[in-house]
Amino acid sequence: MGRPLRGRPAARGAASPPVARGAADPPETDNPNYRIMKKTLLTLAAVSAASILAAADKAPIELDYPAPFLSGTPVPIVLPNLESPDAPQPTVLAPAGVSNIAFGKEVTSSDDFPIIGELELVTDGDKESEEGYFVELAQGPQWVQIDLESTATIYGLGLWHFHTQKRAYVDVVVQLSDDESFESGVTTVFNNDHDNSLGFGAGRDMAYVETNKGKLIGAKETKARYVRLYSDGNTSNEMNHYVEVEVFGEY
């Protein structure tokens, strides 16, 4: 029986030299990168918690729809950016108690002499679509503008162009500003002008078929006094129409 081989014991950790750890390494709490990362994480957590609490205090805006009423012969709707007629309204959140602050407010327009109706119809609270309930503006690009009388936080808008016939309005752009002339401080909250006909940039929002349900548009909690809405005719004719515009916000 041979004697066991003796020799120097195998070096531990030879394949992986031990990592030096000693007085040269600062504790993690003294490491500047660690402190920055910790501060960032705490900030993100606080922002997330605040967002959750803020969202919990809000509820979806629900539009009140007028009764559906269709008449006339339907005209084919052909637009390259038309959304499905079954597309649901977007979810737009607002604090409880937020109401339509556009009701009864003054309306001006690029067309001072409407062909049918009066500009006051845009904010009179009546959403019926027969003659006598809408204003018709001249052909070509036109706008209506609502003066909210002072700056408000705007959460969303409800828009009815015309809904006794299924049609889609062209180049619908909605902008908000504190500048009555809309030359500065302009926020665009909706733009389906896909080919930039109006010159505000090509819009990515979809064109949509008018129904009694109108269109709900989110306003990103923009602070503004004036609301301006553009269009450039529709798929049935070259005229521009407005039945009602609602602005959900608070002062």
Contents of the next structure:
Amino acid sequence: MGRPLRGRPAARGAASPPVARGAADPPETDNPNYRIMKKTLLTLAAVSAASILAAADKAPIELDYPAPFLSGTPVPIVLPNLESPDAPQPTVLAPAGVSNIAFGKEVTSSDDFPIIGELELVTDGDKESEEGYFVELAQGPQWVQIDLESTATIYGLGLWHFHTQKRAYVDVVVQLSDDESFESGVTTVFNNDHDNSLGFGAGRDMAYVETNKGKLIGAKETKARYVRLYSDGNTSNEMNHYVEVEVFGEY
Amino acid sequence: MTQDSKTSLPGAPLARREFVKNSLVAAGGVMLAPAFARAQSSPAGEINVALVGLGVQGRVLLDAMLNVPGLRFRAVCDIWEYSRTYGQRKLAKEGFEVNAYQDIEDMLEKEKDLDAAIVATPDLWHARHTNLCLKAGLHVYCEKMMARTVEEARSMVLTARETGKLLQIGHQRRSNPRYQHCYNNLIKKAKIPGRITNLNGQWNRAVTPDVGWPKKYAIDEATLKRYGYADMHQFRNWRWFKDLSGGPISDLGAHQIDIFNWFLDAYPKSVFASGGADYYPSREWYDNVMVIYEYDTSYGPVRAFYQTLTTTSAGGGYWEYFMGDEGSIKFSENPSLSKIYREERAPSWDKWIDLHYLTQSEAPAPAKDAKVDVRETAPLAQFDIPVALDKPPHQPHLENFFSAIKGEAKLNADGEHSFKSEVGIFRVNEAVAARRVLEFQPSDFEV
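Now that you have shown the form predicted alone, what about the form predicted together with the partner chain?
Everything in the complex follows now, all chains and molecules, and the chain you saw is the first one.
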């Protein structure tokens, strides 16, 4: 059983707020625009400070990685939107103490009869990628969906497709909604479907090579109960695999 | 030995397809996977196929075969329930309801209308499974190495001869259009390398841990022993055990040393090799092997070096390198690792460029003052191979097998030629142990 993941305690005092430079400037009381400008600057400063205070209560989500495991000789990966293997994980902030609320939650899928494995493996907390630890769905576009049981504020997601052989999954789209059928109120938080083959609009996110590090995805603090993740095969074959999905949020 | 392991799959594929279709359309206009539509048709003249062994390689072959029209999958056979389930469910999604068997004799007894078997079991079972299928009247595609020993491989050729059935060995590069272009056009017709004098090849892999298994699907001890495995660890990591396979030089080298023999139209006259089980404490077979072959060809002697290392992917993974006095061809299944180099003394290759045998990728770099040493050879002009394989690597070889069954093609890696090509590979481990040069006799290559 995997342990819940948490955002690290906020790093305090690391950065100075970018305050307006008026204090260092000579008074410009004669300027008719000065008061308006000053008011604007103070407002901006207040907003910025509020953001900074909010951000100061948060820390980057850091995923726990399973041990790396690669077998065989990799198949060449050719995708037009493939990011560098050295690309770092994005920085996704979450309040201290936020944990993986997807752990143990019910999973449904467009493929109700997986080729191998069970849908429960998606949220069982185990990120190993060997036989017996992943679920393989049919070829073509498929989705898995996690029911968080009630609406939560979602800060980020961790996603592991399959990582014992190097490959990139195609048309990865992650959506959040309070509607179980995803017909309304849908927020897309990740989309690397560069040619809009799934019909959700062309995505600007990059495809990436699966490793034991998976993928960290920012969730824009969206309030939602359901998480749906799409893919359409991978660069080694047409199948869709899920090892684990983590959802960092709070109710 | 047999037991009634026949099982049937619950659920109707059509109902599942409808579910998927409806779900995806509701989700936002997602297209239905084309394979589902393809599986609904059932044209006449199909080839009835059984899959024997559904591990990693068996699944790769299955994926490739699903792209080949005219096949009707009838049965899967594997001693592991986990793999049987995989094959059965995967084929159900493609519209094929297949029977699953643990034991091949049980399958051959009950499945009476099979035309062909795809054997992708561990090496120690290749000869037995192939011979059983051939004698049952099936054509066989068997993965390489043909067998664990040269005697077992010879028995496969003899059985194919006796039964008159086709035996294709899984040396899939022989059906790869890039390799065929290299052999037929670049080497034979254009003679791009000039006189080939040396070969080099490697398959280097980075460190990999032992393979595990889902504990809840472990095979019971009695069944494992009945099929030759001490335990699940051996069953899952059979490539590293001496009673079960020939190790990395057999598993990986078989692909590329076969290319040496094919492109030279010759078989080695001697082999010298060094290797050891140096890195992995729990693995029996040599984890690194370096081999030197000597060939006598119609144009003179050729010396070939091959290495397989399993602790590093250094040198770009896997490739074969044909070196001659006018040029060299570095060749790989991975196009990014392939390149042709022209020696300055070679006659013009413009004719071959015009015929699209090759394309020039880089002009030779101009002479620079920064040259390190006046004796250093100038950089060579570089060329590319303008032929692409737009299918999974195993698909053309499987297509060749099924075309041969229909009488429309000749096998590209039949048992007779594959046996001759593998004789030199079988003896590498023997040469490592002997620590001396081993000579081949013409009779070694005869069946």
